[in-house]
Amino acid sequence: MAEESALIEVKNLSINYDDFAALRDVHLTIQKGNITALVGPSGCGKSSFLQSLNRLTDLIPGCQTTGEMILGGKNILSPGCDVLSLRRKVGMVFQKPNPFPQSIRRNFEIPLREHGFSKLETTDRMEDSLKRVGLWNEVSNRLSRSAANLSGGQQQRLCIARALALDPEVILFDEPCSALDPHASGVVEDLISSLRGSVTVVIVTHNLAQARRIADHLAVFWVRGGSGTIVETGATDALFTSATDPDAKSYLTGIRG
């Protein structure tokens, strides 16, 4: 097995919404090519942390983020960070599928043309990414039709394909299966697992069985002193069997949560 290497180093991260400290003093190393699951009860800052990884927190009024997030040797929280370039490197898939309310083709043309890809490159990348998520055979004869006509599971796979088309280093997933039926959820979960090694994945999930199935590493979030923080990190199997933090242990064994 190849030695793991850190892709993202998070140091002393704190996130405040006006006077409310949502996260405080968070440290986390995210390994390249691995799947890292963020778990913990609602309200402990997991989604805020996830959104900070590609600066979506910038869009929230009153949000202030401090600390360091080192990606490619650069602090992505610095004022000089090129946010458009960052969001190409670090894609995002949300809880509820959010295809653009236009044709399937336009769902790829809009982001790819924004990042400077030619018409031919856009077509090639669209086909490649749709094949990668198993959608090409299902939609290749209706690319001019609205993406809104797809099923929920197909829409979520389209959103993943749209992110993959930009060739990101990282894809962030915020509970990507919670709005789907069990079959569609299983398809998306298998798809996320298939990204291991080629894309670094960070996923928020409340489904501990899912986290145990797909994640290489866990970060357990909890509220301490009124703010969210990470109370324990480690390899998934090790944490599920031998977590040392009392809250993490109780949560992962189903005693609390």
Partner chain sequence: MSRLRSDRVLSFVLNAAALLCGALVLGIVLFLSIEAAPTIFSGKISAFFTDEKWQPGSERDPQFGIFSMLLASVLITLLAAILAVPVGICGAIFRVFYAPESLAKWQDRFLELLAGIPSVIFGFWGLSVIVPFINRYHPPGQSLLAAGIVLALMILPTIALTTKSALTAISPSLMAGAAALGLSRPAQILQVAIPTARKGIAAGCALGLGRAIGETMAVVMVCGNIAQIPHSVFDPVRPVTSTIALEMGYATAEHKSYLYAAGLVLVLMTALFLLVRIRKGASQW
Second form
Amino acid sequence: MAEESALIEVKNLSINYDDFAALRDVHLTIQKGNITALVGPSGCGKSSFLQSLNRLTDLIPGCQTTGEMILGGKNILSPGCDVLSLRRKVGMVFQKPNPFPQSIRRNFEIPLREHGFSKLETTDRMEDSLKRVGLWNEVSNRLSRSAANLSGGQQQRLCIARALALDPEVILFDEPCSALDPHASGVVEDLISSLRGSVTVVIVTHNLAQARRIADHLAVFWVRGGSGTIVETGATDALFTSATDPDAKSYLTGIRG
Amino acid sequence: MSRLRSDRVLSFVLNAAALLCGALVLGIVLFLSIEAAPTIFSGKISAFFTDEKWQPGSERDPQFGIFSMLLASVLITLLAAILAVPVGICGAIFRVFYAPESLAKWQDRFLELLAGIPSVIFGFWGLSVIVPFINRYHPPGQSLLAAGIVLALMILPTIALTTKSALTAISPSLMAGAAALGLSRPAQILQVAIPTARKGIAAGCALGLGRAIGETMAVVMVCGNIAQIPHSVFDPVRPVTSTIALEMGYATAEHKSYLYAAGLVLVLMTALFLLVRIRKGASQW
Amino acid sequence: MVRSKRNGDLYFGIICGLAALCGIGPLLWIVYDLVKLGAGRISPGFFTDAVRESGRAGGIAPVLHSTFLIVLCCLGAAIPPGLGVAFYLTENGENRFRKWLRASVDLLATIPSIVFGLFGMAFFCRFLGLGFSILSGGLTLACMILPVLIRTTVAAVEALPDHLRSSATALGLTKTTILLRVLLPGATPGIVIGITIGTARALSETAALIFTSGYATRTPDSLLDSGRSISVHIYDLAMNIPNGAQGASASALVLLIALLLINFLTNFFSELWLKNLHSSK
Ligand SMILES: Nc1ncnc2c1ncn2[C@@H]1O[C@H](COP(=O)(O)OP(=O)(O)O)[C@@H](O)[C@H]1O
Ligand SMILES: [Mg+2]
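Which structure goes with the form predicted together with the partner chain, now that we have seen the form predicted on its own?
Let's see the whole complex now, leading with the same chain.
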């Protein structure tokens, strides 16, 4: 386990879709350089929580967030927060791989040039991050071909590489393996695991075995009184063996959920 | 037994309708060709491209050079494209990425209504508003520019509406991915959304331009109808369609067959735009 | 850098907003001009009086009469083969002729209306000997609106839920019964939309009519008489008649209002149709 120091402090977070309170009173500390897994049944607000971490919730009409999320001394949720540089610091990888349907190179050029990197730096960073996700050998001779032609697993690794290229402090993963076949899923899981220490990872997964394999910390989401909330957090091993919350306990031991 | 007979009658009727429709397309090309035959098959079609002028009425020296008119058709369409394509695409971007839902609905309504205005009304309006306006600064007013503006207005809704559907068809997860990389909204739109929707947009533009090059009424009233090679956008011009509309009423013999040949040329040109659309995969139904 | 990006978004939004206005403004401008120039001419008499002084005075009664007949001929001639072709396309499996047929419908849809005029003049007026007449004009327009009818009907049939056809077949109904009693009623709202769109096209068309149904301003006695449609009337007044602008504006207003009504009808049927589809699915 990496050294413990809080990177993100979530206090009293609530998320509403119009009148519907999807998430209420969430408190969570995310440790720097660790992998934190968010687990729980569908519809308990895990994706909503993840999206609020880089303000993608802004894109959803009618979605409101209250509370505090402190990253680097600043509140992510405050209106004054510069979302563009926030999203550069907090990258995201989605359930369905979503490379831009343009050349592999363009997939790096678009974000990197937008954030002010020179052409030369862009090429270097593209190569570095493609190597980091183990894709370089597979695509180095077809960088100008469309990313849409890659296999699902390759596309997902490309998306991870694209996020890594911006040197983020945090990468959010929303069920990154659930649209992939078992082999590709294993490759991506190993890749996420290898990020430990260099990047802080927050990952939503429905695969408890996977959570157990890769996560240092666990946060169990549950619906209480119509709204999602975190019912228990802790070190992964400790939680799997001795959760105190009855719902969390039955969920983690596979009795319910 | 009689039930099967009814099925056979039905299938006969449907086959007949299908054959009729197929025959119609061939028939159109055939009848145009028959009427144009005196020019096509006598080898005089070359006059289209070798004669310098278009003076079909002249008794001593009739000339049938179509070049200036083809050029006018192309220039008018090009001008309309230059005006309408950027405006249509930007309008659609506003509709999809900036306008609140209530405003967007109104924008669609208005564009649909604009698309429904008959070309003869566009032409009439151009004649009574655009032409006098241009005339004030660059007489005579009836000009390449006037025709381009009127046509641009006519094809604007087509381009804007097809671009809108192409943009709304983009998967939200792609746009979320762009946003998650910290791209500003203009960058998300220009570098991700537009390239993703480019096929649909191109097909929409081809649809609009195909209509523009075949448009008659909106153009004939404002273009000035002088068969010449224009030196500026303020010069009057005469496209192929106007020529047919203006001269068919009195044309005889050779003159008439040249007009039919010009009609065939128009069919060829619009078929080219159709080909572009098919290549862009936009006419699957 | 942050400030400049925010402003970039703002400026880009404003530019796009202005472009959107360019699509909305002209409609209001056109309507405003037409009303300003032509509304004064419109009175009950405008709809009932004969055309006088080539349209500078009098009404447009004969023009409306001819327009009505032309559109009627057009729809009468276009709807049966249109439906036939559409059902041919939906009821037969994919084959080479079907592909070719679809391509030719596409081609038909792209042919400029002036070329339809040339064809109509050569085929209906001269080859069939119908002369410059309402009938020639209507038939020419029928060829022109055929693609719209076919495409909307095909779309309407294909949008019907699959179980409709399979359950009807399971009941042992003949193809004819399925088509006439199940598919046709189900697709009717969609077909009606096609017909309203086709009617609007026919009403708006000028170029295909000037050489087929002609310019005559008197009331036609039969379908073989020449008669001008309202679009041709507008064209003639604006182009060939000095001081015809007022009459042209008034007629254009009448045409626009008719088209607006048709547009509302189309929207009404579209909504009805969508509702039906949802409830049957
Ligand atoms: N865009 C939205 N609009 C309205 N409600 C939403 C939206 N997205 C999610 N919700 C609701 O919020 C709740 C939490 O959803 P989500 O965050 O996707 O949960 P999870 O990822 O844990 O399955 C669900 O009840 C869902 O219906
Ligand atoms: Mg989710």
